[in-house]
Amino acid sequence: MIDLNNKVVIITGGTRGIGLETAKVFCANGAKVIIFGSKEETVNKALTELTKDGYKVEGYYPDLVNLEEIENTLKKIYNNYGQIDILINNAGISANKKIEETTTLEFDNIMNINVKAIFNMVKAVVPYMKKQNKGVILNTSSMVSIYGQPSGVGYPASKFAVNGMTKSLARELAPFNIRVNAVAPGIIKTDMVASLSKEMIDPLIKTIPLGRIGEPEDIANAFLFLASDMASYITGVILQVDGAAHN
């Protein structure tokens, strides 16, 4: 175990796949979690799943495109706590249009989501770590961010915005003792892999030199090391985890 003990997390995208997951480490490791989602429903099913493992979770859904609902949102968190100590930005949306098919609106939704969601978040959880004077802020990007994609342009476009944001948010940031990170996943078992045939999947497979579909707990288990103080000198790193799909 990490110790992560009354440490304050919050994760964005935070009621399935990847971000679920995450608050399932996080807690187990004695952190104080709040989910982030995009609809009360989801958030409440996630919260329902939490809990029943015994866990003690909050959950909030405010538009991540509206820095106003956020800076209410992550006030009402630090009245609460008096604390905001990690910020995990992992809502996101992916694409897979050819460009002539892809519109300009939803080009800008992916950037919305993916890019301008994060600044937002980050603008709002700033004041409180400086505060603080320590943070921890951690990005999910993706190997397409490395090398790009054969279709949906937006997608590794705004991923490749996540990791100029966080290495120079890292520079930015440093003096305040406030880190910023992210975790690039390759192919992971969500519930869109999950749902893909033998026959999809036993290809992909085969360019992973590890041999295997990464699984949710492999991300979140890079944000918890990350998160923790055995990262206390690692700052401004992009950090694959995927199997050497990139090489």
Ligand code: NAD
Second form
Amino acid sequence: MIDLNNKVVIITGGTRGIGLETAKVFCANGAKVIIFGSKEETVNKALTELTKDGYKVEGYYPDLVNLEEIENTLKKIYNNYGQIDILINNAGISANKKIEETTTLEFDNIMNINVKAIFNMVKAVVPYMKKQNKGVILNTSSMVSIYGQPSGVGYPASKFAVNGMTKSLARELAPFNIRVNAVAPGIIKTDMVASLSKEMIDPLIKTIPLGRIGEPEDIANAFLFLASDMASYITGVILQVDGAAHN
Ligand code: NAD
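One more: the block was the form predicted alone; return the form predicted in complex with the ligand.
Expanding to the full complex; the earlier chain stays at the top.
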């Protein structure tokens, strides 16, 4: 077990999929977890599931594109806990339409949730982490940030940006003992993938050298390692967790 006792962690997109599993894994390792979601009802549903497992968790649903809302929420959290140790920027949306069918509004929306939200969250959390002279920021990238994808250009564009922010912020914030890393998941069995038919899944699995789709726990464990002191000399890294699907 990695000891995250009394560490305060904020997980955006913590209501389902990778984020919800990460919340469970961090709780199980002693962290005080705060999840962010897009709506009150989905946050409450996730809190019901987490507290049923006996964990003490809190949830908020600030608009991630609105810096002022985020700053107010983080102020409340810092006043309650006296520290913010780990931020996991996990909320994200994907795209798969061809460029002619993609509107500029859809492109902006992807950039807002996948890129601007991370900028806002980091901007709001850094003053607290600098005051503590310690912090960990983890971003969720994707294997499409290495190779792109054949349609839905906004999604890989946003994840290339996530990698750029990760590497740049790692350099900017290292003097303040704040580490910044990203995890780049391959195909992970969240709701979206779980609903695909066997005919669609089997050919996908054939492209993965490890011979299976990833589980949300595979990504949660990577976050756990990177958040822990075991990774104290690791910063600016994009950790691919994809069964070598990128090769
Ligand atoms: P998911 O759709 O199951 O969950 C997405 C989370 O993001 C939800 O908690 C949702 O509330 C939050 N979110 C979405 N739009 C939001 C908004 N406008 N405001 C606030 N929160 C919002 O997805 P997932 O598969 O768990 O993906 C989580 C992250 O992992 C994303 O960044 C995604 O790009 C990345 N990823 C997933 C896969 C995969 O195969 N599942 C692969 C590579 C990368």
